[in-house]
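Single chain ahead, written as structure tokens, the form predicted alone.
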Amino acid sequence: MKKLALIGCGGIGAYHLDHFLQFTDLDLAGFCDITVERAEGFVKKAGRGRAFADYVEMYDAVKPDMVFICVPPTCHGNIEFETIRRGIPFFVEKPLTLDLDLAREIAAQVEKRGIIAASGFQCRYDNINDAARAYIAASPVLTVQASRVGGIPEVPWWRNKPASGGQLVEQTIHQMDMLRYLLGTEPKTVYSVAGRGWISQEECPGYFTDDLSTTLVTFKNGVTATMMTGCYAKNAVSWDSKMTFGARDSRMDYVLCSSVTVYREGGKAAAAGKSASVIKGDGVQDRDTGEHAEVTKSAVDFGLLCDRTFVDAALSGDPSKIRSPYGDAYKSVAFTLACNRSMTTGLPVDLAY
């Protein structure tokens, strides 16, 4: 059996294992986390496997056929690069790195040693995207408007600014990537707004980084998008985390890892009286029709089926199934970057990739 190596044994590490653990064609054969410990703590989940504090110790013993990367943003660069000068097929966790330049190098690396390589942008996977991108190519799409709304992971490199690039990076960057996927376009040009101060240090002792962001996104083929994100919230009401596709005649709300609800005219006429939150003219627009929902749910396991799909095409030598390519997500590191750097002239930044 091939052998399989994971470098990061930390909470993503363990999302991995749990998958691995479910493959029967793999060697787990080696653990590596700078404390040990925790290498030692997979191995005995695994059953099997060694454990090791230095990833080049690593590769001279395994000689790994594939590696898992989940290691923290700032950890990135010479992990990835001694990977492809051995020649082995990886998987790299989001958002790949915080030094654009760095993503770069390593994107063009790979395309020049023809490695396999691939980010764990899984949400490409979920099923409810099939049905998202055919009401897109269906009802032309003229702006989004998104959120993602939530609390402050465990984790104390996540709370500061430049160790992980902030809630848009880190985790929002999901959404982001889900826009360039669903959409079929590259941004063009971005403007970013941050907000801090309502959360302390008393509340979150080592905390400096947004409580909150606002992004302006235009589209290469003219459609607009305003994302916020936020890690303020206190509890699951504070808001209604999800992004909106608007069309002329119907609009689609996408809820990450969730549900597909697309809306259309036709439904049942309303219950008492008539409703309305559209203006037409100098009036409102009655929705004297009601609305027709049209739901599909998340169905499948898209994280196992990220990492299968990686690890099948490292197995095969084919990566043409693989839905978030080392070159693809360093795009939406980008995107999520160039919003950085708006927060932080106060100015648009255009995109380059």
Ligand SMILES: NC(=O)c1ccc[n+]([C@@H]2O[C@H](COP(=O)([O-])OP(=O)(O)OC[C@H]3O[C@@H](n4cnc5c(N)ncnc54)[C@H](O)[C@@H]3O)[C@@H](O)[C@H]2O)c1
The other form holds:
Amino acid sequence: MKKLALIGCGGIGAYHLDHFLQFTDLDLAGFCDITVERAEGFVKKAGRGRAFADYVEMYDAVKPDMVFICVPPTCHGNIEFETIRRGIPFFVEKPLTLDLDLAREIAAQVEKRGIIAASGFQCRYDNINDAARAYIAASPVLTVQASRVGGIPEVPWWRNKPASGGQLVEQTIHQMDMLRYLLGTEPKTVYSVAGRGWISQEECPGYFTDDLSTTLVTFKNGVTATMMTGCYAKNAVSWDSKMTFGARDSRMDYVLCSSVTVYREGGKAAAAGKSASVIKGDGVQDRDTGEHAEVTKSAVDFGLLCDRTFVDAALSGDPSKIRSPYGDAYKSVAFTLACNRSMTTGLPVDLAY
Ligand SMILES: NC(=O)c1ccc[n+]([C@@H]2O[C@H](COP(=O)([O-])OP(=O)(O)OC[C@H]3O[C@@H](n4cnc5c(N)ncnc54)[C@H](O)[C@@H]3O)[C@@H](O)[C@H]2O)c1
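Please show me the structure of the same protein in the form predicted in complex with this ligand, now that we have looked at it in the form predicted alone.
To see the whole picture, the full complex is given below, headed by that same chain.
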């Protein structure tokens, strides 16, 4: 049986472990965390394997056939270089790193050595993307209005922008990645502004990051987009995670990992003799969305699929089914880091990969 190892036994590591426990064709051979008790906890949960505090020791002892790298954003570099040096296929969590030069160097070595390397952009494996891509192929999109609003994750490093990259880089990168994936084009220029001051130290000790930011993106194919992201939400009613893709004759609401809804004129209501869109006497536009909407819901375990796709690639040596190889994921990292640069300089930033 081929051997799997994991580095970083924290929150997302546990998510991957739940998937590994469903894979009966793999030996869960090694778990590594600098806090070794966490690795020991993973061994206990897996019911097999060995715990390590040092990944080099683990590599020497276990000689894994594949590895999942699940460490925080600033802990990358040496792990990947050692993994590449040993020729081990690897899966690495987004945002890969906060150092774009480092990501570029890793991407170059992956390419040169022909290493199978996948990233954690799991949303790409959701079935809703088939409906979304079919819509975009049939209805030329002019613009996207997008948002991601949530709360502050529990992990302490998240609330410190130098350690996490800030919400846009650490979290909303999923949406930015999906913009690239769904539109099939690359960002050309970004302009981002950030806001702070609503979340206090009393509320969240050690909080040194933006409460929100708004980004304007121009894409190479002429599409423009806005992305508003915030971590200020106190409860689920102020959360949001919608991207509205606008075409001239229709629109699509894309809710990450949840649903795609396409609104068209002439749906069931029109067939029943009703108007698709009504301007009421007070000038308010009234849209009977339910009757004109085609809804596709998420119906697959996309996280499980994402992991299994990488595992299958590592087992077979064929990376063609991986939807987010390292070299592509690197571009989404570049996209969000360019936004950070714009927030700092106050100027638009041209993307260069
Ligand atoms: N794909 C997704 O949807 C998704 C979701 C959540 C988190 N993530 C990403 O996963 C990464 C980790 O996030 P998390 O929430 O699991 O963080 P975490 O802090 O819960 O876990 C990270 C673990 O890595 C360990 N670690 C750090 N450096 C190490 C090293 N050199 N060797 C061994 N272990 C080391 C830490 O001790 C910690 O236990 C982040 O980049 C985050 O963005 C991705």
